[in-house]
Partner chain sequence: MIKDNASEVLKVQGLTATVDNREILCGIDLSVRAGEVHAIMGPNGSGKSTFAKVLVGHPAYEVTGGMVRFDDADLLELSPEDRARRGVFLGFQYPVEVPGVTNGGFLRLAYNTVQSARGKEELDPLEFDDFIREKMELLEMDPGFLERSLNAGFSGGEKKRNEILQMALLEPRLSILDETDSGLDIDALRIVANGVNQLHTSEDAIVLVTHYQRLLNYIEPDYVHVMENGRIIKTGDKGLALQLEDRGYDWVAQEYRERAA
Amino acid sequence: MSTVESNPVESDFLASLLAPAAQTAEGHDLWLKARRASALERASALSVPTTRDEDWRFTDLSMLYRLKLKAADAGGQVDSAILTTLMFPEATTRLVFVDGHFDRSASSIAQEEKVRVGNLEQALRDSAWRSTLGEVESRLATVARVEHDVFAAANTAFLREAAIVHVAAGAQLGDTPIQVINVATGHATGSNPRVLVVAGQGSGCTVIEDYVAVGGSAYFTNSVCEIAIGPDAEVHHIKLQREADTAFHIANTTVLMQDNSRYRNWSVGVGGRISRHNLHVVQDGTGIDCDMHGLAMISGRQLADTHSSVDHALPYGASRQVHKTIAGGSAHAVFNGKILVREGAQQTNSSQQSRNLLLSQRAKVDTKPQLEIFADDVKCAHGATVGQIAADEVFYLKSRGLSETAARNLLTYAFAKEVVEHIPVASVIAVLENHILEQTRTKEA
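Chain structure, single chain, in the form predicted in complex with its partner chain:
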C-alpha cells in the first residue's frame, strides 16, 4: 500500500473503519483475540490505497472514502419471503449473515458427522466442534494475506462472526452445495463478512459464497474468504457478487492448495458501484490443478476490478483461467492476472484468457496479463481480446424474426456462456442466465 502520506479523507476513513474493532466483544479464546489485535495493529500501520498505487491505478476509491461508515450490533430485518428467493434449492445447508451478523433462524444446517458448518462465534463454544477447532485455529487469518492488505487486515480486526465450513478427510459432499449468503439491508453501511473453508485430505465440497442486497443505499462490504485444500481434495467455489449498484464491494479470496489437490472457481460479479476482487491461489505442493472462470457484467457507471494471481511454487502444477467482462453504458472493467512460476515449479502448465465485450461506445476495459516465469521447462499461454457485438450476427438473427434487443441479449449470453455453463449448481446457472438477459433488456435496450 501507499507510503505516501495520506490525505485527511483517507486517514479519517481508515480510522472510522477500524474504530468499532476496539469494541469487538472479548472472548475466552486467546488465539483469536491475539489475531484480531495484531490485524488491528497492522491495519492501523497501513494506509488505504489510492490510484497512486500501481495495483489500484484504475480503481479510484475516493467515493468510498467519503462514505460515512456506520456499524451495527445486529443485522437489519429481512423479509423471509425475500430471503427464500435468494436461496439456491440444491443447497440444503445455508448460513445467512445479515449486515455481517449471523442470522441463526434464517440459516439451515444439515448435521453430518464429517462436515461441520457454522458461525465461528458459536463453534468456539460448541463441544461438537471441539475436534475441528485446532484446524480452524491453524487456518483462520493465516491463509489470507493480512500482512500487506489493509482491507484484509481491517476485516480480521473484527473477526468474531464468520462462516466456517470444515470437511473432514475423505468426506464427499457430492453435488450438494453449501450456500453462505451475505445480505446487505442498508441498516449498517459497513460490514466485514468472513468465510473459512477447510477441506481435509481427499475430501470434496462445493461452496457458494453469495453477496446480495435487499436495501438500496450506499454501503461497504469488505469481505475475506480463506480456503485451505488438503492433499487430494477438491473444492468447487462459486462466488456471486450481486450487490446493489450503489455498493462498494472489496473481496479478498485466498486459496492455499496442497499436493494433488484441485480447485475450481467461478466468480461472477454483476453489482456494485465499485467492486474489487483479489483472488490469490497458492499452489503449495506438487501436481496441483486449478481452474478459474471469471465474469463481470456491468453497465451504467459501474466499475469492476479483478486482480488474480496464481503462485506455482512446486512442480507439475496446472492452472487454467478464463476471465470475461461485459461492459455497457459508461462502465469500466479492469483485469490484472498474474501467473507466477517459481524456479522449482518445473512442468507447470498454465493458460490465461482475458475476453472482453464492450456494449457501448463509452464503456471501457483495461486488461493486463502479468507472467513472471523463473522455471525453464514450463508451458504458459495467455491472450486478451476486446470486441463488440458483431453487426452481421445481429442482422442474421433479426432476419429470423428476433428483435434487436433479443438478438443482442442472445449474443451477449453466448459470450458469457463459457463462464456460466459449467457451474455445478443448476439453479445458479438459471439465476445468472436470467440476470444476463434482464440486464441487457433493461439497461441497453
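The model shown is predicted, which means the values in this text are computed figures rather than measured ones. Residue numbers count along the first chain shown, from 1. For the two forms, the rigid core is made up of the largest set of C-alpha atoms that agree within 1.5 Å on superposition. First, how it differs from the form predicted on its own.
Comparing the forms between the two forms on their rigid core, the Cα displacement of Leu40 stays under 2 Å.
Once both forms are fitted on their core, a CA shift of 2 Å or more is seen for Val394 between the two forms.
Could you please show the structure of the form predicted on its own, as a counterpart to the form predicted in complex with its partner chain just displayed?
Partners and other molecules omitted; one chain follows.
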C-alpha cells in the first residue's frame, strides 16, 4: 500500500477512522494492548488506498472517504424476530455481533467437549478458557498481517471484541456448524468485526461467517478473519456478505495451513454498494489441500472486488479455485487471483478459474488470474472467461417451451448454483438459491 501524501478528504477519513482507537481500553491484557498500539502506529503511517495504487486501480473508494462515519455504540439491539430469520438451524452455536459489539443475549453457545466458542472478552476472563488462552494469544493479530494494509491495521487497532472459535486436537464437530452473525444497523456507523478460528491437530469444523444488515443508511464494515489450521485438520469456511446496497464492505481473510491440513472456502457476496474481499492462503507445510469457491452477484451500480492469493511455500501442495461473477445493470466486478509457487515447492498442483457472466451491455468485469512459479516440477493452470448468455442455449430452452425471459433466468441460475450447491449446510444452500432466483427473475416482456 502506498504511503504517499493523501489529499485532505482521504486524510480526514483516516483520521476520523482511527481517532476512537487512540482511547486505550482499561483492563485489557498487556499483550493485547501492545498489538493494538503497534497496529494503530502502523495504520497512522499508511495512507488509504486510491486508484493510484495498482491493487486498487479498478476500485474507487472516494465515496467511502466522503462519508461522515461515527463509531457504533455498544448495546445496540435488533429485534429478536429479525435475528431468528438470519439464523441457520443446523448451527446450534451462534455468536451475534451488532455493529461490531457482542450481543450476549442474542447469542447461543452450546459448549462441546474440546471446543471453546465465545467473545474475546470472555476468553480473557473466563477460567474455562485458561487452557486455550495461550493459543488464542499466539494466533490473534498474528495470522493476518497489517504492515501494508491500512484497513487490517485499523481493525487490529480497535481489537476489543472478537469471535473466537477454538477446536482442540482431535475434536470433530461433524455436521454441526458454528455461525458468527455480524449485524449492521446501517446508521452511518463504522464497525470492525473480527473472527479467529484455531483448529488443532486432527480436528474438523465448519464456520459460517455472516454479514447482514437491518438498516438502509450508508455504513462501513471493516472485517478481519484469521484461520489457523493445524496438522491433519480440516476447516470448512462459509463467508456470506449480505450487506445493504448502501454499505461499504472491506474484508480481509488470512488462512495459515500446516502439514496435511485441508481448507474448503465458499465466499458469496450479493450486497454492498462497494465490496472488497482480500483472501490470502499460506500453505506453510507439506501435503496441504485447499478448495476455494467464490460468487459475486451484483446489479445496479454495485462494485464487487475480489483479490485472492495462494502461497505454496513447501512441496506436495494442492489448490483449486473457481470464482464466478454475475453482473447486471451498470455493475462492475473485479477479480485478481494470484498463485505463488516458491522455489523448492515441488509437486505442487494448482488451478484457478475466473468465469464471468454479463447480463447487460453496461455491466463490466476486470479479471486477472496470474501464476508466479519458481519451481520446475509442478502442474499449474489458470484461465478466465467473460461473456453473455449464449444465444444457442437460449434457443434450445425456447424450443422446449420456455419463454426467452424464463430461459435466460434459468441459465443464470444454473451458472450461479454451480458454486453454492456443494456447501455443507443445507439451509445455507436454500437461502442462497432463493436469493439467486429472486435476483435472476425478471418480468416477462
